[in-house]
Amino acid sequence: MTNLKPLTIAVTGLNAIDSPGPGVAVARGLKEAKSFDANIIGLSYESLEPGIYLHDLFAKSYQIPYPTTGTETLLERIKYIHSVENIDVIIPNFDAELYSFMKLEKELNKLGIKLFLPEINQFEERQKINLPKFGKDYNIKVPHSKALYDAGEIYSLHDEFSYPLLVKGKYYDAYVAHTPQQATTFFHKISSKWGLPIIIQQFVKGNEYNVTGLGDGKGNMIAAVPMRKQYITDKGKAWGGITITDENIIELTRHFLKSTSWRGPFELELMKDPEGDYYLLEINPRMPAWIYLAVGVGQNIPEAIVNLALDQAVEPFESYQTSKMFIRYSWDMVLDIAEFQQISTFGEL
């Protein structure tokens, strides 16, 4: 038995695959919350997202429409789910869906559903296409980059870029290209999946670091946990990492939050060059898939997001454990085909 206040929290990003979404890790953090008792509802896009079938984490799962179907369709689906589950908070975890949820925040608030997301202007100014201006506006070092809408432009990049360079999608995917031919191949591969523009970014040689955290929307840092990637997949995803002590990263994070008054979770992708300077490669406007590492070292960011969404006072985390590692692993679930048929046919499980 627990005396904690029960809350129903809906979570997206249940695809715990080779390029995992954050949803399963977020749910683990919510289950360990000490300020409320979480009843977690999964929101999925595909019937094969593994989180759907993790019944120890998700009490029930519902399919929701893709962002491309429009906000009205999403709102109607959320209204139905809310009528059954009485949702208190929704935590979206995919870049591509955030804009829809941000646009719907006022409507969802009227239903009694709370969110804690970046403002739309914050979301837009940190887009990869806008990163050079962002760096200039907030005095943060960023690599030179350029948005391309035509693969033919790649062969005229030699005046601005040297190889190797990064070829990035507007939402996901990034590849290191060593020749114009490789860059062209990656251009078509990414654009066929995520659309245009494609971002060309100067490659910074050095060591890669990431920091996940939480801003209160008033310029204050509620949480920040930096880590160094130890093992990286062929898609550039961290499959293992270790928390580190680096005051320069913490100060850069604090500067980012104070300068932008960022509201909500985030992940900064950084590269430290041989001279010791940090370059900001990307700002992801949500929790990363490795968010459970932050929970495990003393900063339960998913729990803090829920409390901020509900206008509860949240004290900033003062510390975290360093030299703690996470190692991701894959395992096989065996389940009845009837479960798959249920979610595929009726959109609920």
The other form holds:
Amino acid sequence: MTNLKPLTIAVTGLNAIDSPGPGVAVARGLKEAKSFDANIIGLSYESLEPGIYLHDLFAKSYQIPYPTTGTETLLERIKYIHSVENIDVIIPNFDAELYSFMKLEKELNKLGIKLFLPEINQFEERQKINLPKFGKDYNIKVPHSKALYDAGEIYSLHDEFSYPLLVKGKYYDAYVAHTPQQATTFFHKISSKWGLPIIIQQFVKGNEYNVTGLGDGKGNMIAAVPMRKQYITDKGKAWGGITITDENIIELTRHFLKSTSWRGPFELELMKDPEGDYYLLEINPRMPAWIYLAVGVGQNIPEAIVNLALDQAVEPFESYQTSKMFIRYSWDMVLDIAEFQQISTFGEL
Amino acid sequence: MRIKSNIAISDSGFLLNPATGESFSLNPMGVAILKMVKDGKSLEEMTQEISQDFDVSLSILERDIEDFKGTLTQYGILENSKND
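Okay, that one was the form predicted on its own. Can I see the form predicted together with the partner chain too?
Every chain and every other molecule in the complex is listed next, the one we just looked at coming first.
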């Protein structure tokens, strides 16, 4: 038994697959929260998202409609789930669904459901397509990039870009192209999956670092944990990493938060060139899949998000354990077909 | 040359740069050379000491030690000291 206040928190991103969503890691952080007792509800898009079947973490899971079906459908579904579960806070974890939740924030607040997300203008200005302007506006170095809507434009890039260059999707996927032919192939590969535009970005040679953190929306840094990926899959995902001590990264993060008054969690993807300068490659407006590393080294960001969403005072984290590693593994669960049938047929388990 | 102050070195020759998360494993000779750097020994002292145990010409040894120090510098483990 615990005397902590019980809270019902709904979490998305239960796809703990080869390119994992953060949901399972977020749930682990919430379970370890010291300021409340989390009853965690999973929100899934597909029946085979592994988190659905992790009953120690997720008390119950519900399927929700894809963002493409519109916010009205999503709101109706959440109203139903809320009528059963009485949700206090929702933590969305997918880039592609964030816009819907941001649009619904006021409606959800009226129902008594709280969120702690970036504002729509913050979300928009950090989009990959807007990154050059973002860098200019906030005095942050970003690699030169350009949005393309037609693969034919690739052959006229030689004045602006040299090879290799990066070909990136609006939300996901990135490939290094060494020739215009390769760039064209990647353009079609990504656009067929994620649509247009395709972003062409200058390739910055160096080492990649990531920092995850949390801004309070008033320019303050609540949390920041920098990490270097040690083991990267062919999809570019970190399956191993180590926390590092780098005051320059923390300062850059502080500058980013102060300049933008960022509200909510984020992940900055940075490249350090051989001269030691940092380039901002991407701003992900959510927690990364490796968020449990931040929890494990002393900054429980999921817990802080819930408290900020509920207007509770949250003191900024002042330190984290450095040189701590995470190593991710996959785990085969054996379960009865009845569970799969339940979530597939009724949309809840 | 000196070892950067933030570099962690274990007796087994495992090096960690906490600022970058990079780690390296040295063989026993690498550990011995790094220890001599740490003790502030000159290139001449280092070559003299190592050549007592190994059948190698001083010029080759000098070049190898300089190469090794160059690699360590490139990886951010060594830096120039005021005396350099």
